[in-house]
Amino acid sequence: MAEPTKARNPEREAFYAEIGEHSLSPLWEVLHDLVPKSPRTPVLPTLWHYEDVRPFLMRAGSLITAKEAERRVLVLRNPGLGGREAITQTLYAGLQLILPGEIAPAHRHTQSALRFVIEGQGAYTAVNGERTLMNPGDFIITPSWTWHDHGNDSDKPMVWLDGLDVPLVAMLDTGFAETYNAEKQLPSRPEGDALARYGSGLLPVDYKPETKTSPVFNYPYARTREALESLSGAQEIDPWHGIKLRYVSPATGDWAMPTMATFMQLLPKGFSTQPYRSTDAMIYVAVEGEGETRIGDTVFSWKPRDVFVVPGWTTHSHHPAGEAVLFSFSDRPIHDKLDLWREERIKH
């Protein structure tokens, strides 16, 4: 349906600019870009290759240390978002990295923090006095206004990718951040005991949750991968996602994290996903294997450790070389809550 038509003549507008001196505006010469019709995002596909990513990783470590930096992170910006620190609407992500030997020191902040291991083995993250090791394909939480703080122990550099809900917090104008008074935490608690507790299908008995954020902090990618390993021989592959997995909170079920969905999926050898398209922006990670996914009318092709974006309600599909295994994350918890969620399952 085509948008009336609206005249401008001088009388409207001398009123239009007369009531802009009063901070006021004419609702009926915006409306339809307010209430469109359907989903309209600036944001645009966009793919980082890991490999041209890489050395200007290593060349920001030799310029800063962790310490200065507090964070050394290559931030993911999106090119069809005017330079904001953003890869979509909501969320932040960046390419973090820990040289042997360093530690980024203690803070505390009110976003909720994910990390995605690409790279290394053997350095570890601290959340609230318990350390996890870090291991390629493992998913860590840092859940909001909790204490943490990283090292890297090993002889290796080690890179995650951060995804954070940075921009949401700064829309709703609720950030705070504050520093610890020591470069690191001290153990309170024993390594593995938050999986230990809570991620073994049993709860303590007495345990009630206290946050909306999952009391298990690391899903380590072992266990991930054999349940999909698993899952591949004895059930039906989706047609629009292959064998895909959302991690959850064991005491709720609920999402892990509750400003952001966290999806592990497997796209078998000789699958390729029919289009599909949700209102949700999705940010991938490869994990395993080679492909292309094609994005509208962009084709992009990735292999492990590349990054890429597909903005929300934008069709989509993947196409595996063989078989191929995608981490990806998003907003739609946001949109769950507020039953903004929608999704369109196309059929070839």
Ligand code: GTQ
The other form holds:
Amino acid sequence: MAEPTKARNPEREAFYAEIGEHSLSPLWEVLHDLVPKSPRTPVLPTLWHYEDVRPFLMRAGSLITAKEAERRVLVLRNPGLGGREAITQTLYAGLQLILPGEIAPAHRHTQSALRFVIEGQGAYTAVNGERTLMNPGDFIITPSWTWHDHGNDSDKPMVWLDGLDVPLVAMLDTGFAETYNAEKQLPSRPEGDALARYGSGLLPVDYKPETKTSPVFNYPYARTREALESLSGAQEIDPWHGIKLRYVSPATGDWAMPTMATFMQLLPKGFSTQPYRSTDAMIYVAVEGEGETRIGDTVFSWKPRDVFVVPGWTTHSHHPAGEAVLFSFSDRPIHDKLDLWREERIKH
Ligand code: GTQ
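Next up, the form predicted in complex with 2,5-dihydroxybenzoic acid (GTQ) in place of the form predicted alone?
Next comes the full complex, this chain leading.
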């Protein structure tokens, strides 16, 4: 609700203009915008149907090589954010295409990246000298300031969703980047090394975490799906979330990434979630099944590979047609660490 503005008169206007010349402004004119009663986000609920975006991606594939582009990505721009390369206030998302035989050259940057595999299989991403093959539904991490390159040795196009904390890092003015001295890293560790070392309920005996990012950098969908499948027979299905798991670092139990929370949830057949909101804006990717998500007055119909955004502090509910699986991510770790995170579970 807009607060009544203070009366304006020529004397005040003249004063505001005069102090403006001295890089000063009157707080009382803007106080309630600066300190709102509840969040007023410009982020708009937005849905990208993969079948609409894919032809544009393939056209991009014939316009520019992955090498020339460095990263051949169509950015998912939130229309409420005035043309910024941002899907929410703090996060960036884009769909990256690598064609057979291509390489996206090695570089590193302070922005953290997640990859959620959408289409194709058998391409790799290499992080700090270890390659991991990418399969649909895998959640892959490129930690801040780690060398990474991507390549496609398969015979089909490979597409994944990139999620990065680009707008957050820009706001903090902490962006650094470097290109590697070669197109790709030579493998220095065998494939599967990180998962064996850190991702089997075991850790090397003297291991101490050196960074705030999970040492596991590929969470394969096969394992995630198996966990959800086993739990789908269980009694307790959360009315607001269905069966919702969060990805964590096995080294700390904290979120897998310091700036982004990631989740996978199963919505059983015939189940709808109750209305819910939390301060963090959520980016969803439909993985299996079809359904609707109601966000305020907006209704989105999704099917596998579609991406949609739920703005922060906006009531929403999911209504799958049959059993469905949704991946999602947000900046919740930041809200958590600043004691800002809130949620509201609404009862009908
Ligand atoms: O794969 O390294 O979508 O650096 C944007 C910036 C992907 C990447 C993006 C990047 C990358």
